[in-house]
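First, one chain by itself in structure tokens, the form predicted on its own.
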Amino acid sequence: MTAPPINPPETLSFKYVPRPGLLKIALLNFFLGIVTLTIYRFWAKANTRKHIWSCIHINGEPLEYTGTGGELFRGFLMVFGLFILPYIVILKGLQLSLGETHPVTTGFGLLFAFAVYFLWGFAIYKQRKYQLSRTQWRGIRGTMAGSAMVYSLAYFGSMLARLFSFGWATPVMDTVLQEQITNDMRFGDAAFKFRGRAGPLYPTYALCWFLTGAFVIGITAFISYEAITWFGSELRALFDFFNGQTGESTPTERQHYLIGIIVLFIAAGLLSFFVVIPVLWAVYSAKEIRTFANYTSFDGAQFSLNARPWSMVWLTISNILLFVFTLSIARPFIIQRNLRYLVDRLSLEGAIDISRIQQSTAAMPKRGEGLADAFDLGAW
């Protein structure tokens, strides 16, 4: 009797190709999103989801997407009538019976954001879960193996111990998140695996940290140097009004000035928190992706990401450009962009034999997203 033939082990090559579409998708998205008030944008998503989930190939074969808008939209109302829509009446409640500033109120309305930080990583979660249920690969599909609730005490505590090591802690923290995310990761029935420090990411990080406190020390005096200026000409425009002598300036002119501080004060801040800390950051960015690959591994095959600082600093810089410049239209292209940079930067060292894995016997999750959505944080 022969035995059957067995299929050797495949070395994994991972290409983003592209085809036409997303912009149909993508205008079709904004159109409807204000026709129906945004309740599109659950469609939208898996719309979106499809169309890019196809053009991933893993050795020339694409990946699907098989969620839908209706399961996200269910997840949705499902969060929405057992968390958001009993906050709103209580709190409504207590401040028609109460008042807006009663401590029962206050406390109230405290109570709800602790819920909504501890549930954060929650969220994160079961949104990857949800996902990775949702994808497959020559009809495997991914999932996670492990609990929503742990990691979302570890991401509460890991918010906590940012704040108070005045971001510090953000090395540490995100390699213990990622190397619990990433070791509940399953694809069939293998698992990743994640292992690694974070000793080598800090001095990148202490770079963006230290020259992000360079910066808005910086603007922050040069605004206040100009406010201090304007003041000082107020002070002396009334010292001169009560010694009967005429200015140097009109009041026109010193309202103008005080116009000009105002506006500089909000277009710094504009640049600020949207251009240059985020291409400052896109720097450690940077880093820790490709840091955070080398610590990942697939059945024994190590995966490697070829991400640069400036790289990654241009795809920041391009993709605000586009989201500002096309008023939202280009989201799908921006989650595009993203995901093309990390496909075709990414590879796995190793082959596997991909014959032996097996369909997952998880649970599939029957809505989608709900909790991420209602926090807004984004499906990518």
Given for the second form:
Amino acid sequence: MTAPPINPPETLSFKYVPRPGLLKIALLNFFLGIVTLTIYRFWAKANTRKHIWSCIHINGEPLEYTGTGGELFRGFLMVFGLFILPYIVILKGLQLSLGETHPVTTGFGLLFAFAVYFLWGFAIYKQRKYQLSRTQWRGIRGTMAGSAMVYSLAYFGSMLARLFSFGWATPVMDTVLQEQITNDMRFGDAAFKFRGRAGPLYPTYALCWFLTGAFVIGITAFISYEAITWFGSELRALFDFFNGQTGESTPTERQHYLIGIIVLFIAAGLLSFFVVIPVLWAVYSAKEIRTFANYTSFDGAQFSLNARPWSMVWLTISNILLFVFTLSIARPFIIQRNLRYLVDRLSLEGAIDISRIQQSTAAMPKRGEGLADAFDLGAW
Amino acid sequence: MAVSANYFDGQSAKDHPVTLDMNGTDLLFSGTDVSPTRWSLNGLYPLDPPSPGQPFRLTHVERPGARLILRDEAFIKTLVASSSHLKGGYSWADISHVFGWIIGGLVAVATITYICMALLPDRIAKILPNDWRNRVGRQMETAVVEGARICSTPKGDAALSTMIDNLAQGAPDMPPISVHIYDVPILNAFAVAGGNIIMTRELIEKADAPEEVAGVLAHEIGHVYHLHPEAQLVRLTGMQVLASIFTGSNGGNTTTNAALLATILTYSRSAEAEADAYARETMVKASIDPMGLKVFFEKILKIQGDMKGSSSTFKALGNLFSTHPGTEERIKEITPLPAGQVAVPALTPDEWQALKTICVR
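In place of the form predicted on its own, the structure of the form predicted in complex with its partner chain is requested.
What follows is the whole complex; the chain from before opens it.
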């Protein structure tokens, strides 16, 4: 008599193993995107994910992305046909019949905006569910076991809380939402667990909040002060000119020069908003994902993610530059960099009995991410 | 040449080491807890194209959830050599499938665009209820004039109605119109939805005879008669709905946005020609000298060069006649009254004087 073989628990190691081919995908995505007036985006996403997923190795076996562009396209058609198009047609009908300033037209627009905000969390949850159902490792796929509507309610509440607390509810809300979505996550029949408090996030949050405030006030004051001290009288003349008060007169040479300076200031302002503020908040992101990883366990083993502020800041800056200077062609590489950043720093402490994990019995969604596409939820 | 491989059955995450062999038509594999299995080569499907140094991952049409992972380079080479469909990458079927969808989609979009842009607007414009047209027209007028003062004196208003009545002698089926003159220093005139016609102080003051203003007015009534503003409005709305397919946005407001208004009030050449024809016919039937319109067209051609910059909607809307090429041809189309027909003045000198000074406070 021999005892049935017992599989020794395994430790899991994550590794990103790049392989060639992403450049070809990036170029193809870009050009077909133009040729098809962006309709190719669904196939672009699927191809990019397929490539990047296959570079993420867990114990030597890559992840596999089984989704297709057709599924995403049908998801889009569904949401567009049932949600977006009726809205636009009704709105345009109201604009033509009652006029744009009629209370009913305005009310209908507001109602739709409310629906969009209300469904935001729904879209996030469904997107996650679709992606998990199309992600396999060792032939086993993931799923989300909970309700998208419950998450959507929580998400909507979190948006209000953030708004009314001037952002200070963010760490608590992020933690609550992360807890909800993580606890619903399954790989096969094995569950992820999330447990932890938002308290430790607050010192970093406070730092980023006050730095952002100081930056916004500082740059606004600086630009206004410079503009007024240097160009006070011309500015007034310029405003008069744009308002048509001076009738026939053409702007003077100095005013042309001034327009140039103003454009420069606006450019500098935009640049600082789109670079400095994301960079400041990268510090908080690093803290948050590091903390959340520590709060997360899979089948009893705890995750750990070595995300540090400086590496996150560099990732953010380099991604922005990469995006801007390649006219977004490098988008697949940005996805790759983001995922690689996580995979290279992620570890699971403790061993688990992988052989025990059975295939998920949850129904596979037939279409994917229609709402997420409509809301433009992260481009990927 | 049996080699070792790994098998995932799609039921559990357990890694099954197997020994693998092939004959001419099948892959055969078995392991300690995998009973002997036969996968036909024809049904094999590669998850990624084979690439050196990478494990070759296969599945089978009959077991789409199962995964067979090969690492033996020599075996992979032999296998791929024996079944060329395993080379992977994009097949012509994949490419033609995707392009079929894309081309089909573009054809559908082009067809819908044609229907929405060319076929439907005129028809929909005809069935729009009058109170819709009026409501939208008033909103457009408010947006276009940007708060400019409306010019009105008792005598001037009377002169304007007389001019409209005189024109109506030549057009018994003239649509109901409402003409407003605004105190704007830019020469322009246009019709918005609902029969609302806007003229500027500059236009009245630059005219040397009532027939010139009557000509412009008849031209704008032509736009009203043919429902051009309404058709353009429908066309732009359709365009916004179509654009939403690609951008997901709703295109914003139509009749209160200057840039969109400019698009609405910029007509095609055929629409301008229709309005011109209406003006010529009306003036001839009313015995008002059409040469007034001609003189005014020529005057505007001259003024065009001297137009000074301004950011207002009036400027954005462009000059009355400058928006399209072919102004000279349009001028040539205008001919004097037939010989023997006696011209009736569009207004008496007193009335003309009252109209000329309608904006003087």
